[in-house]
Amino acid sequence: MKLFFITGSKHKFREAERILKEYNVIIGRKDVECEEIRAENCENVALDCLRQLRSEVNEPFFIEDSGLFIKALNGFPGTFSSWVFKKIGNEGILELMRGKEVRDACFVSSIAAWDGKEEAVLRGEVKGYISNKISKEKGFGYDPIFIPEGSRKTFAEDHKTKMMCSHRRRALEKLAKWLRR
């Protein structure tokens, strides 16, 4: 089965068309704006967009949410964390959590999946901290300050330890399955 991945981003689709490969998903890229609810969760913003944009893609489809929940932040900027990003970045993240002994954090990554019948929202996080600079290394997003639980490294600095566990990963081998069913 060949499906759309609604995105404007080319590091989510090339990462998640890597990813789906492996499972021999075959995918796609449409790029077709959706206005995003404000919502507390991923799951919410993805489905709201999959059913804005259903009677619009007549193919199967998926939409991915995802954020950065920050636990010393009260889970900030979490579904704001893209508009976060391009607003105050790396540094701004630094700077609200300059003092914070507690730097737990969580990346999610929500997908919302339209097989033509039914629909489907599938959940992948991964647990870690944030770091206290920007690592040197480059990176998508927050990837120069997220690091990993069990792990020394940003995923920035550790891209195979990323293509292994990342969130959007744990995510897509769910869509991957929900798909075979």
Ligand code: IMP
Second form
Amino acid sequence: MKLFFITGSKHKFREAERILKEYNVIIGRKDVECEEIRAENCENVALDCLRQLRSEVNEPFFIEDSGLFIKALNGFPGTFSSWVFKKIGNEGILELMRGKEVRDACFVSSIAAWDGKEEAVLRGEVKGYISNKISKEKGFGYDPIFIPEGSRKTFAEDHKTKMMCSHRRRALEKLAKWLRR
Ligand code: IMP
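Write the structure block of the form predicted together with this ligand for the protein whose form predicted on its own appears above.
Everything in the complex follows now, all chains and molecules, and the chain you saw is the first one.
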């Protein structure tokens, strides 16, 4: 089965391509716009997007919505992560976190998939902390300020760990299992 990942992000596509290959799932990329609804959780955003695209895309496909949820900020930036990153970036997040002792955060990835017969929503998450400073190594989005549980390095500093335990990997592994059901 040819499966398409509909995403405007080359970064997300490369990551998904590498991970799904381990499960013998080969994907292609399509970039079709969908209008993201305002919602509190990534699952609803992803599912709404899937349903919008089902009338336009005839092959099996999936889309992904992700975000960073910071406890001390009541879940902000959450489903607005992409927009917030463009507006205030990691500097802005660290500014909001200044003086906060509770630095717990969670990355969430929600995949909504259509295999030609059924739809599914698959969620992956990774818990961690917001660092006190931006790590030097460049990385995707919030990677330079996110330290996964059990580590002392940010995702940007330790890409190997990110590839092993990321929210996206966890959601993609569930996708691979669902496709094999
Ligand atoms: P969306 O899923 O396209 O709405 O974008 C979510 C935003 O969250 C991205 O633009 C990034 O800023 C951020 N994000 C999602 N996943 C990651 C990740 O793995 N590392 C760092 N930032 C991420």
